[in-house]
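Here we start with a single chain on its own, the form predicted on its own, put down as structure tokens.
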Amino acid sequence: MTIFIAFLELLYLVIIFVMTAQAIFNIRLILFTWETPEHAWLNHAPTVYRDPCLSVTIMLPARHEEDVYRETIQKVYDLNYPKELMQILAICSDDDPGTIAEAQAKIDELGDPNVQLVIYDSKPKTSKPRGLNYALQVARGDVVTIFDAEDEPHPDILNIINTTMLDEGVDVVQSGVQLMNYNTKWFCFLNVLEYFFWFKSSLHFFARIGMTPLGGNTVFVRRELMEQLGGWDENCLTEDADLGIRLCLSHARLRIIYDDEFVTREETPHTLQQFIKQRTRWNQGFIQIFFKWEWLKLEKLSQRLLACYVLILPEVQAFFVLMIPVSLFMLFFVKLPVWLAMLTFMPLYCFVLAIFIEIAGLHEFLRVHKHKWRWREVLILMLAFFPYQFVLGLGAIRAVFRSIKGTSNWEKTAHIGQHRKAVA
């Protein structure tokens, strides 16, 4: 029994260690951007714009978007950049045929050649990445981009692209996105500023060591170079991180630019339950991408370790829910030494500073996109924070489960367009 108890503490304090390591990094890729001004401006976009120059090919894949995809076809079709210029190509499955009735609709409204629908074939599987190869066959732009089926991109979004992309040479643009709807649920808070920290300020931390995993959109690549890497894999339920994984392995010159004005707008899941699956896809994703191995094929051990830290965190989640039933035995069964119990309020020390910069980067978050203040949606955000580590727990549990079993359907995230809508 002794020996058994003497397992345990050790085990406890490798799980504390570990715990305390991963909060610290964490709280260390958040403020990355925040810890040098120049960082931040360095990051902006251009303000004096270049004549447009580079054809764009916009890839709008969807699926089930009925509600919202007329719209977001038209606010792409109204982006400040010559129409001669840009070419949309509305994605869809030949099994979807209410979205294809929408985009058809208003591709025939429109009445502009450079719109396009392209159906494919949805056997043997329907996924987006899918698609996007099937729309890389008919793409005839210098650039290609995808949005999403809900999103709002920026006006002078290609304008700034464009530019960029002349003035620098660069290969691959990453614009940021962000979630909009931050007060529609209790989650929704913690959500979005899991992108406003992301794009702000993380991605530029994993493009100053060279390994850049991708968002799923605002992404800009060069048509010629996603025609060398072969596309996206269609068997990958993050082709975004792997292409970004991919891009890092050629070389290819990456460019990310985050500013508050600029970002394309997208709304959170609107149910807890569309949440967890969305996370769920995400983190299978990662696990695909890990056992992979291409990862390992980067250069610099730099570049190994964080591809390797991003990728198995799923996994890193799932275990920390997994070690609360033995936190709490050993909490009231097990006489810790005094020493051992000190060490371990570290991670709740971690947890509480991180909880305290969330809410700073809530207040950053309202200022710059001009919501109000409101002390009551601070006090939700406080009290949301360890349920929703709970709630990504579960979501990483679900995609090793579902990795396990060799489950690896496409778990659609449904929108509505919440983002849309006044947040008052």
Second form
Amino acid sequence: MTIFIAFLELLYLVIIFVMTAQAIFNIRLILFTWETPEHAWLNHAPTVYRDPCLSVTIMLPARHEEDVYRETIQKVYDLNYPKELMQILAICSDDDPGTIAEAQAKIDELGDPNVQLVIYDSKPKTSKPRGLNYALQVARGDVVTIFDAEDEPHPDILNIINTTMLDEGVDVVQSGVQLMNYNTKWFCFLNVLEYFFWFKSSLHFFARIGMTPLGGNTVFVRRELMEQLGGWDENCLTEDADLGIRLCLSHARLRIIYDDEFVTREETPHTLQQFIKQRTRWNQGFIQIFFKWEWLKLEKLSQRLLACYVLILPEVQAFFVLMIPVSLFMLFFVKLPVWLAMLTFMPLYCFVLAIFIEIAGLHEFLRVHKHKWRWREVLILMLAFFPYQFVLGLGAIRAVFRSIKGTSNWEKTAHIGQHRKAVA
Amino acid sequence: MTLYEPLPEQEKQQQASPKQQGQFQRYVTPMEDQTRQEVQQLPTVQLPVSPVPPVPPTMAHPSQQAPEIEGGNVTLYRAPNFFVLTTNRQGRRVHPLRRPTGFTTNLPKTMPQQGERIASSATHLLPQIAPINPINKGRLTIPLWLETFVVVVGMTISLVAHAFNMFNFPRYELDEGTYMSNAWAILQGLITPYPYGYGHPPLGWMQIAAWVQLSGGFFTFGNAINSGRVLMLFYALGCSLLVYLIVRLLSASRTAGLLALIIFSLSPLSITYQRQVLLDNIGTFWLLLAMYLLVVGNSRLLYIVGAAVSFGIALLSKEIFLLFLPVMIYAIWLHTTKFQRKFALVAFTYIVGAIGSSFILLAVLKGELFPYSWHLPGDTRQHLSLIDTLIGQTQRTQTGGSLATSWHVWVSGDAVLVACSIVTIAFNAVVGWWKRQQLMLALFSLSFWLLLIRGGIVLPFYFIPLIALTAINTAMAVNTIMSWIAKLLRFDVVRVVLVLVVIGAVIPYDLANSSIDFTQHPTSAQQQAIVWIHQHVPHNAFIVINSYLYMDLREPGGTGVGPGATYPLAHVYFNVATDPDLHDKILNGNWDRIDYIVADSEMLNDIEHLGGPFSIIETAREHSVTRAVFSANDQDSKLVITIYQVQHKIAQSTV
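Next up, can you give the form predicted in complex with the partner chain of this protein, since the form predicted on its own came first?
In what comes next, the whole complex appears, and the chain from above leads the way.
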């Protein structure tokens, strides 16, 4: 019996140490960009543009986006780039007449044959990567990219990509994506900051190791490379992350740019339910990628470890969330030796540090996007931190549950254009 | 295949990039006659796929299909699973996928607003990453081996000055014994041998305990305190190296670094106090390490985290270093780029706070945060408390030691250093208007002076952190003045020579003032007392002692014990009086249970004047005879140790 208790104590200690290590590593990822002054240039977009040379095919997959689609096509069409070098492909499935009608009306209004509509049949199932693969067959640009239906790309983004690709000879450029409506719901603060740190900092760390799960949009890939890879994985719920790993496998040269001025603006899911659904889909996609085992083919151990870490992180975090009540129980009802009890506080200390770093991140975000700093919002952020972790954990558990059950339909996130109102 | 006519420049570019020639074999898209199932298998295609035999399209390629026009729309391409629509306008070429639209114009050679963009980009949005104080390289090139050699010589001088006679002078102090016995308690799984009162955080003596484990026990160097003094020697050497490095980096002058090293190592105050086993010596090392990491890190976050951890250890070694926190934060602000400043400040402040707060966490977990006298619910056991101690410490008056007495000790020890420590604050604060690092250094010294003049208790050894800070400040100030002179003469070597002259003046001055550090033997009286106890006192006797005798009477192998039995009833007088377990239970409040009292003059003074619970020892002393007296010269006075044997009223004497 005493051996059993000693074993439990040891196990608890090991879990505590793993939690601490994970929390510290997470903070390292978040702060990677700010580690040395030289890292400032990692995110810096070129300020002098080269002549437009590369032609770009912009894919705009959409499903039930009647409200925002027309505006999106217009915004993409208005990008500062010669119209001859742009091919815009609106992608809809044929069971979505509303969006098709919107797109057609817009295309008619623009009257430019380079703006095209790809309609694919909805059987056996509609999925974003399927539409993208069809569109890839008729894509004619040197570079292909995706914007989501609610995205608001920066007008100069194509010039930046053109310059970067020509100057640095890279095959893939991931430009920043940023959720903008940071204060509409309690979870928005942390969700916005998650994007902020992910694109601005973590992705650079991933790129340095050579294992980069890309974002779902504002990724610019040379079309030839895209075709060589065989397009997107149509069965994967997070075809973007899957593509990132396959690009790494093919040794594509990759560049991450997050210049606050040139980020593609997006919105957070507008209800908590939508948010959990979105997380479930992502996590489920990650689980799919994990069990494809392609990441095992990565060359270096560090790459494989990082891939494994990123892919199962949500589940690990969910497990840690479940540990919180356990540790509270241990603290109040189990008499641990004082030194052991002090060690059990290490993860909490790390979490609180993460809260303060989030607040600093919020300050940075508000500064670069010229919003006002409000202490009330900081308070909400602090209060929301642990519930937010709980929600993320819920998403992860739901994803595991759905994976086991074998459900793999796409739970779509609805968009209502909150970020546009927020900016306007 | 592209939507435009390629420009000549672009062709050049494509030729210039080798990957487009070699790596990319144009992959022929599988066309729509292939079933969707095949398409779905595509993602698993292995790379690299060269050479790929071109797949002959069995269905017309998009470029070969004829467009279907219906009203305003044109279907460009139709496949089993999808089709592509676009707009149809009269007079326009309808097949943009095949050839240029005919509307292609020459591309502009520069982008619109390029000029404005360049102009504005120079003034905004570029990351601000110039450090506030870039570390400037010295102009005179000296080979690294020569610098290393000079520093090693300087450190050797420091080593000799600190080590020579270190077991004999100064005499063993109460605090030294306390910290050694605390280290012993750590090895026994306790925090202090007597109930822990949260007077100081325990990390300082944890380091001593680690040293004891590493060096093979408490008595490797004679008695226990000697062992601690050897550790202090290493801390002192580490400090001298750090002082050199800090000044060298901040002033970019090796000679200034050397001056700081000499002032720090050879000052009589430094030689006296840095030999003693004091938490201040440990804390100073960690403070200097934090400063060094900050200065050398050049705004790298990892170094700032290192500085935070180091400063946190300083805090947990001696809580008084908390007063440097505001200046440390200013130093972080100064030494980080604007780009990183926010995150560096958050990380530093939080890590220091987290490490420091673990002391409070310890009290919370032990249930000893709040005073027992508050009778909080669930608080049933009588205990010491952190808040009680804190209140007690803030209310301590100058009876224990006043600034005036300490001032006298410092001035008689090294008047020049004391003067420098005040003058250079003013000087560096003024120069700091132009050169912020010097302001930072002045603020470091100033914040410690504020503690000394606050009106609370001040003991002479409180000066320890100021020795290092004054050495740094003075070297920076002297270097500044000398560089002004050199600038006047337009010859930088003058500065070097002048600083060397100052070093030449400091060494003889210091050595002349520190002769007693190398000649006196006050500890001999204390060592003789131990030997006398070993020879004359029975092992079951209750002995009231000062703490510096504790380890050597309690731990097997100690100089007062040898290979024989220990003295389990040797107790420190302070705890005999104040610890309820000792005073009320073991002694039962009865002076007659005390057998021997070994006292020096300070201890006698305490026993006589503190009164209250101390009267039990005083009564015992009144009923005793003097068995032995040992004395030795100690600075200007004499150290006298008297051993009293209590004359018992009842025959049965032991407990």
